[in-house]
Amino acid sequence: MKGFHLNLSVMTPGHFRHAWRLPHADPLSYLDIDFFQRLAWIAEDAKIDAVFLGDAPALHDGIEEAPGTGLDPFVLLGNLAAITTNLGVVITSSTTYNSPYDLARRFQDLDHVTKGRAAVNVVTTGTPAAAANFGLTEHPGKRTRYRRAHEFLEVVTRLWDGWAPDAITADKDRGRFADPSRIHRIDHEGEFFSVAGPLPVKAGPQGRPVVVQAGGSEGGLALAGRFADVVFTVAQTRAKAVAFRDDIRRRAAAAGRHPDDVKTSLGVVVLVAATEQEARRREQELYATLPIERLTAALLRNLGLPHGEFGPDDPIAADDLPDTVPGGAFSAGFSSATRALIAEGPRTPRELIQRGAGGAGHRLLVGSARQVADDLQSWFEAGAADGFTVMPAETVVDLENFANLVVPILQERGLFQEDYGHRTLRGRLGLPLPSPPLPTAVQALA
C-alpha cells in the first residue's frame, strides 16, 4: 500500500490557541527556542517530513486573548534545520510584502545549506494590519494580490532555473570556473516587478526548494495548479476534501503538469492521548478556554451573516447563508468548508467554533492513538489527501502524543515511512526534480 506524507505544525501553544490559559502551560513557550527544538528532535525521530509554522507580517487582532504568531518563520525554522538532519521545513513567506528576488535567493540558498529540505509556503496574506508595515496607505484587494502572487512566482521559478546543470566547469588547468554562456538573465518587466537576474548560485539538491501554496480562492486555486507542488488545504467534510483534490490535479493538468506533481495536504486538528476518556477529558478542558461570543461574531462575519441575527446556540441551516462565498471572508477555504458542513445539517455557531478547534478553521479530530490512525487512513484511502498537515490542538502534548502513539500504528500499517527513504524533501513527497526548459526570453551573461 502506496503511503502517505506527514507534516506537522509547530505552531504554539496549538491551534486552540487559547490554551496558553491551562494551568500546565507556559504562556511563553511560543517565544522559546529550547522548546521548539525538542518539537524537531521528537518530530524527526519519529520520520515526519516537516515541520510547519503559520506566519502573518503583522501584530494579529486578537493579541489581548491569545499569543501570536510570534517568531519571524525563517529565522526559527532555519534554527530547526540546523539542528536536525533529515527534517523538511515548510517556511510560510508572503507574495505581497517580499521581493521576488530576495525571496528566491533566500529559499536557494536555504535549500543548499539544509542540503535539499527547505520549503517556501506562499500567501499572499489576508491581514490588512500589514500594509502599514510596508509603506502602503492601504491593504492591496484579493484580486490585485493574487495577480501579484502569478507575476512573483514566474520571476522566483525563472530565477531558480538560472543556471544550466553544467555552468559551473571548475576546470583548474584553464583557470575557468564557470561557463557564463550557461548562466542566464531572466530581464524581467512585468505590471509589478522588474527584476533582471540571474541569481548569484546554482540550483540547489532539489532543482528548486518545494513550492506550497494555501488558498481556497479562485485566485489560489489557479496558482496551486500552475505552480504548487504542495497545496495545504482545510476541510471539514470527506467528500468536499475529495473534491478539491480532484479538482486541484485537473486544474494541473489544465497548465500542462502532470497530476501526480501536485500534492494535497489536508490540515486537521489533532487531539489524541492514550484513551478517548483521556483525549474527550482534554477536549473539554480546551473548550472552556474559548472566547465564545467573540469567535461568533468572528464567524458569523466569514460566512457573510449580520453580526448579532444568531446567538451561540442558535442554529445556522444552509438556507440561511448568502448563496456565495463573502467577498470580505477573511479565508475563502475556511468559509467554504464551514459552509459544506452547514449543508448536512443545521450547526450552532458553538458547535461550528468547537468542531474547528476553537476558529482554526480546521476539522478537528480527537480521539486515541488508534482512532486518530484510522480516521486518516479512512480519509486517504477515500482519496480525500496525499498526506497531512497534523496541527496539534495543544502543542506541547499533542505534538510528542501524535509522535510517540499515532506514528507507529501508522508504521505498522504501512501508511507511512518507518525511515528517510530520500535524502531531499522534494524526494520524499513523491515529486520530481523540475526540469523545465530554459524560456526563450533569457539572455547569457556572455
The other form holds:
There are 2 protein chains.
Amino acid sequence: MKGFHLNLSVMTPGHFRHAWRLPHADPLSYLDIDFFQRLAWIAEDAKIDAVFLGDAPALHDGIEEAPGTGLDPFVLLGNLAAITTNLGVVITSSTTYNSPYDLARRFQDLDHVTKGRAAVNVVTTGTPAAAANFGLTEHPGKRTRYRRAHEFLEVVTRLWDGWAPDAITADKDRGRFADPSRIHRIDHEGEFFSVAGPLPVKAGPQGRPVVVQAGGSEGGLALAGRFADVVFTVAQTRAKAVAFRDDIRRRAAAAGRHPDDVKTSLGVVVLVAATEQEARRREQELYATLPIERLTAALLRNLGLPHGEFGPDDPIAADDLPDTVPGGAFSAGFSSATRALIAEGPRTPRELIQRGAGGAGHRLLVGSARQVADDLQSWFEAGAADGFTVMPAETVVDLENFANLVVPILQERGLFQEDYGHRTLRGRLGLPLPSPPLPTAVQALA
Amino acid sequence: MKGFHLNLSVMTPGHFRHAWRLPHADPLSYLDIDFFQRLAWIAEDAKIDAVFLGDAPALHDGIEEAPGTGLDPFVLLGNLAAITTNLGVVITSSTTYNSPYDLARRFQDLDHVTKGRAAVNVVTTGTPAAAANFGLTEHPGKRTRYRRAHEFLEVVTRLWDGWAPDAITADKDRGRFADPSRIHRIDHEGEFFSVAGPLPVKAGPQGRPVVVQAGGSEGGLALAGRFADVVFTVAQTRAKAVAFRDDIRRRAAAAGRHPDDVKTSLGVVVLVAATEQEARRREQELYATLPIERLTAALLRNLGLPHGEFGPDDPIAADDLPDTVPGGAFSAGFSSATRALIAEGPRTPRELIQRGAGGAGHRLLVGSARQVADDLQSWFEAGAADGFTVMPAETVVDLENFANLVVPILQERGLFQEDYGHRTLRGRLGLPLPSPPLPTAVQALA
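Can you swap the form predicted alone for the form predicted together with a further copy of the same chain?
Zooming out: every chain and molecule, the one shown earlier first.
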C-alpha cells in the first residue's frame, strides 16, 4: 500500500536512555560501529525506508546518568549508508550552528555517494550549551533561530538548484568540460548570510536531498510548510496527530505546494516482544532504570510548573497548568503532546514519564507484535500520519523484535513494502523530483 | 623497512586534470562512487597507508576545461573508509572556513567509526572564491589565515584531549554512567575563537586523529613544526627535498617534539607503464590535452612575471625572476619548487608545465615500474622524505599500474610493507600516541 513509510531511530541504548543499566546491555555500544552496522543491516533486511539519528552539538548535561548525544550523525550515518544499498539516512543538522554552503555541499555530495539516499533533518538546536561551543555568548532565541533557519534553507535550496542539468558538456575535441553560463551563482545577501555560490559539482540523483523538519513550534511549522518533504511529529493522542497532519498539509498548500508533497512521520517509542506478557515484563524492567526524581523535575520545568510543586505520584490536572509555557523550556511539540494527555484527565508525573518513554515525550507503545501492528495500522488509517519513525525502547532488543516480528505482519497486510522499489529515498516516499532550475537562457539574462 | 610510507591521491581524472579528454576517459568519473570504491580496494590490496584528497570549498575557475574540485573529501573518503578495513583517509579541511568544534568532533568521530584511520589535512585555503561562499567580503590574507590556523589547531587539540581515559565509569548499580569531573571544558578565548567544550564523546582509538599539513610558506612551516604529524611537501629537486625535511625536523625539535615524530611525505606525479616506451607514449598523449596558453599565463602569474612577458617556448632564466612573489599568487611551496628548477638553468614555460604535471607544481616521474621504484628508493635513501604521496598522472591507469607494478618491487626490496601491521594509521606511521591528559585530580583542581 502506498504511503505507509517506516523510519528507524538508531539511538542507543534506546529511547529509554537509561537502558544501559540493564544486565545484558553494553554501555559503550553507542561508540561501537560494528553494533550500528548490524542495526543497519537488520533495518535494510526489513525494508525500512531510512534510519535516523537526532543530535545536538554539545555534551548533554545528563552524562552522569546516560550516554545522551553520541557520535556525529553525519559521520555515523554516512558510514551506515556506505555499507548498505537501499537504506535512506536522515541526518540531523543544526541550522543555527552550521554554515549553509558547507551543509548544502555535504548533503548534496552525500546524495552522490549514496546514489540518492541522503536526507537532512534540520533543527535549530534547543540545547543552550551548544552556543558556547560556537563562539556565542548566549543561545539565540527561538524566533531568531527560526528566522535564520528560513534563510538557511532558502540558501541551501538555491545552491542545490545551481547547476542546470546540461551544464557538463564534456566535449573532448574542443576541450570544453562544462559551460559556465549554465552554472549559476546565487549571490544571496540576507539578514544572516552572504553566500555567492555555486557549489563545486552538480546535483545528485535526488536533485535535492530530502528535507526533514522536526520542530513543533509555530516557527517550526511555518518552516515545514515551506521547505519540508517530511515532518517528524510527536503526539500522545490520535486526534492531535490527525489535526497536526491536516495542519501541515494546509500550510504546504498555502505555500503553493501540493499537500501530498509533505509527509508526516509520527515518532513512536516501541517496546515489543513475542507476547504481551513478555513486553510488560520488559516494560517494568525499563521503568526501574529511570531516575524518577530528576525526570519529574524536568517534566515540571517542561510544563511551566514550579520546581517541587508535584511529586512523582501527585496527579496534575488540566487547570494546574499555566496558560503558556515559558520560553527556554523543552520543545513546543513535546510540551503540547503532554498537555494533551493531561487534558484527558489528571495524570501523575510518573505516569506521564512512563507513557513518554522515560520523559522524552513520544508515545510509548508496549505489546506483542500483533498489538503493535494493529496500533500502527489504526493510527495510519485514521489519517494520523503517513508513516512512523520507530524509536526502539531498547535498541538492541526492540529493533530486532520490530524488524522480525512486526514488519512481516505489516507486509502481510499489504501496508508496508516487501521490496525497495524506487532507487532513491525521494522516489520511495512518493515525493516529486524538485522542479529543475529555470531554463538557462532566462537565468543567464536575469 | 621502517619509515617508507605511501599515500595515494585519488584525484580524478588525475593530476593531469585535462586527462578527461582522452578517448578512454569517463569525464564523469569524479562523481562516481563505484569508481572511487574500486580505487580504494586497489590501494588497500597494495597496502597503501592512506588515500588523500585535496579540496577548496568553491567552484574552481577552470571548470570550462576540467572538473577540478570534486566531491567533499569528508563525504567521499568517509565512504571509502567504510568499505575498507586498513586504509587510512587523509581528508583536506579548511581552518579558514570551518569552526573548530565541528571539525574536532567530526574527525574524532570518524576516528571511532574507522577504528583509528582518520587524518585531517589542514589547509588555510588559497582560493579567494571561497570567501564569498562563507560570508566574507574578501579572502583573509595569508598571515591572518595562519594565525587563525594556529589557534584553530590549539582548540581542536585541546578538545580531542578533553575526556580523561577513565571518564566513563558505567556503574550499573549506582546508575552512574560517567564522572563529569573527568570530562574537561576547555573554555578557550582567543583572537578568533571562543569555545567552551567538551566534545560529546571520548577520544577514538588514535587518541587524536593524525594531523597533516601541506603549506610551504613560513606560516605553514611554523604550523607544521608545532602541530603536524605528517607534512606533505613539494620539491622538484632532491637537494630541496632534503633541506626541507631537515628544516621541518628542526622546527619540530624547536617546538619541544622529537624530530622523528614528524614525517614528510613528498608529492610526486607518477606516470608509469610496463615499459619506458609505453610510459613516454602516454606522456605525449597527456601533454596533448594541456591548454598550454592558459597554463603559461597561470605560471607567469605564479612566478610574479607580467602577463604575456614569455610565450610557451621562451626560456625563463633565474635573473628574469622578481625577488619576491606577489601576495595572492599560487602557494609558496609550488612557487619555490619551480624557482628551484629555473635556478638550475633557463626553462621554457612548456618545459616547466610539463615537468610540473600540467602546471600543478609537483615533480612528474615518468617511466617503467623499475625506473619509478629506483627513483623513489634513491630519493628516500638520500633523506628526501619519509615517504611519498603518489599522485597518478591519470588516475584510472596509473594507480593500477603503480599498485600492480611498482609496489611489488618496493616490497621485494624490503622498502615497503607487505602487510598492514598496526591497526591504526598513527601506529603504522610510527607516530606516538599523544600524551594522555593530565591526571584527573590535577586538572579538576586547576
